[in-house]
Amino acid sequence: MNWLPTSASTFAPEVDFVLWLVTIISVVSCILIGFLLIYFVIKYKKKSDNDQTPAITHDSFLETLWTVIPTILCIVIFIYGYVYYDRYTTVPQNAYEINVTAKKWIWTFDYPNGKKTLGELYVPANKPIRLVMTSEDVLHSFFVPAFRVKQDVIGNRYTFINFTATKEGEFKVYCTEYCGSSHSNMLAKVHVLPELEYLKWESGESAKTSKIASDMPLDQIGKQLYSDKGCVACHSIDGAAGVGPSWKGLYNAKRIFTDGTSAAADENYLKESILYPGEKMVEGYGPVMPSYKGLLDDAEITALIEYIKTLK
């Protein structure tokens, strides 16, 4: 099944089974109808000008057959679909609950112990997970292909996803409901960790999951964070206009604010803009950037600033 994403949850094989069932029924039906169509065209082809079309009224057996068989197939598909949907919507016992917030164009995750992450969801393997999701603005949709789970995320109400990850590793999250100009950049990752590694991360981020703990140069870490933390959705690095100012040539550039004041985009200004984006609004841009306070630590902010310095 190379044409399908990796199967990495208890629910995925059930979805794949229904998909294969519908595909096989559709292919067999298509081949059968095509064969019969060609057969009848050849069999009843007019052979001479004197040939007369037979007077055919109806055939009760055939009419019953092509009514009963598709009905049975539809009922079978419905039963499998209903049973699997019921499992999908039933909250597992002792599920680990994580709150998910969507906002143009980022995902944030809040854990029971107060920890918060941006663009990266951490879960233990082989443990039931329940995501409680809401949107702060427009309609979004949370989709993890490897888990075969997808659910719209709506403002002013909660929606839910239940899953149990069966494979360790990193899996992509997509927004599958068009939500604006940077919709395609609204990405995230699910990190599925062994239970002990997850407990270690939960109590204090482990070296395995920390980018800052790696041997990469700070600007390269910042480049990676630029994509992982959702900065790419609003800030270009090539000078192109976007929802937010481009990062190209930003460092030490003069910024003119809506209140008429100005300042150079040095390290302190950049850090303040990341933590408190509404304090100094640059002319021509709206107050759409969320605060990253509590979502990025000092080391990650430093890495982002070092990356911005390289974009000349």
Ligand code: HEC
Contents of the next structure:
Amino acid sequence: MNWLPTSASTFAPEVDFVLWLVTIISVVSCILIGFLLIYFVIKYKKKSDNDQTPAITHDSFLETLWTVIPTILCIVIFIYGYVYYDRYTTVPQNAYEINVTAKKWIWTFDYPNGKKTLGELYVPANKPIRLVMTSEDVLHSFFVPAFRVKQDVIGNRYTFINFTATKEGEFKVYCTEYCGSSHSNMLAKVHVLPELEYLKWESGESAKTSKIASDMPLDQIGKQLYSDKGCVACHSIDGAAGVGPSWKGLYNAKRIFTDGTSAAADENYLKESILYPGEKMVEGYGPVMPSYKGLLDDAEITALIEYIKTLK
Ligand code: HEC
Ligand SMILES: [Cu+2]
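For comparison with the form predicted on its own, please write out the form predicted together with the ligand.
Below, the chain from earlier opens the complete complex, with every other chain and molecule after it.
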């Protein structure tokens, strides 16, 4: 039965076990108590007017039983919870550290060798990973259902997650702390790669993980980047107003800036807007777009511009 998300970390089977344990204990007790309740109501129903309730004051055996059994069950649940929580929060010695920065409404990841990614976290399989997380603005929360890990991400201090991914593939990341109007778009992906492939990716050799290397047309790649890189959080493509201007009909449109100047949104303007959003502020909008300098390479920016051009 697929009631739970894919299980893709060493924690997943443990968390699932405790979840099932608590669920089964609860369901069994609920059925047992419900059944006894109905049974006793029927059995001890007053049958006639001179039907007398016997004057029972207590029953030591039953009272001991219904105190001891639930106590044992609670202790069992506590022990499992404690042991697993301890494992969950103890960082293995050789953990591989990645820095995570949350910001309305994007996730950025910094790797030990200086590499940086946006909206996509790459990790090697079967290696303990430690995420060192912080927020540049409000509270966020980093949640990977497939790994069964979730932790608040807070400004001005660091919080941590550690996990060992056991399955290769692509898993979803959600922000699970309401953080403003585009909270529900604050998504990312974790890519779990075999260790060798990860090392190649980290040293920049691997073409497999780069979307640009695929033989998709540029505007299709741009469309993919639009959601993968988090532009979707602030820019609509259907003309609807958002935190940022809609991209619909943007290409070659006349833009009016807060300083009273204006310009046509040609390729160079679009590129400049992505790299230096603060330079020319579109009238009616706030300075909230992050700079994508160093986060998107030239090929990715070109793909995004090609995509914007298709949104007439
Ligand atoms: C946090 C919200 C936010 C995110 C995320 C964001 N933008 Fe923006 N963007 C804005 C705002 C607000 C403006 C208008 C103010 C300005 O010019 O900086 C803007 C302006 C722009 C413009 C100029 C638009 C115009 O109407 O002239 C372009 C192009 C652009 N963004 C591209 C992108 C791309 C590409 C991404 C994703 C890689 C992205 N933005 C992500 C908020 C955002
Ligand atoms: Cu958030």
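Residue numbers count along the first chain shown, from 1. Not measured: the values here are computed from a predicted model. Between two forms, the rigid core is the largest collection of C-alphas that superpose within 1.5 Å.
If you fit the rigid core between these two forms, you'll see the Cα of residue 43 move by less than 2 angstroms.
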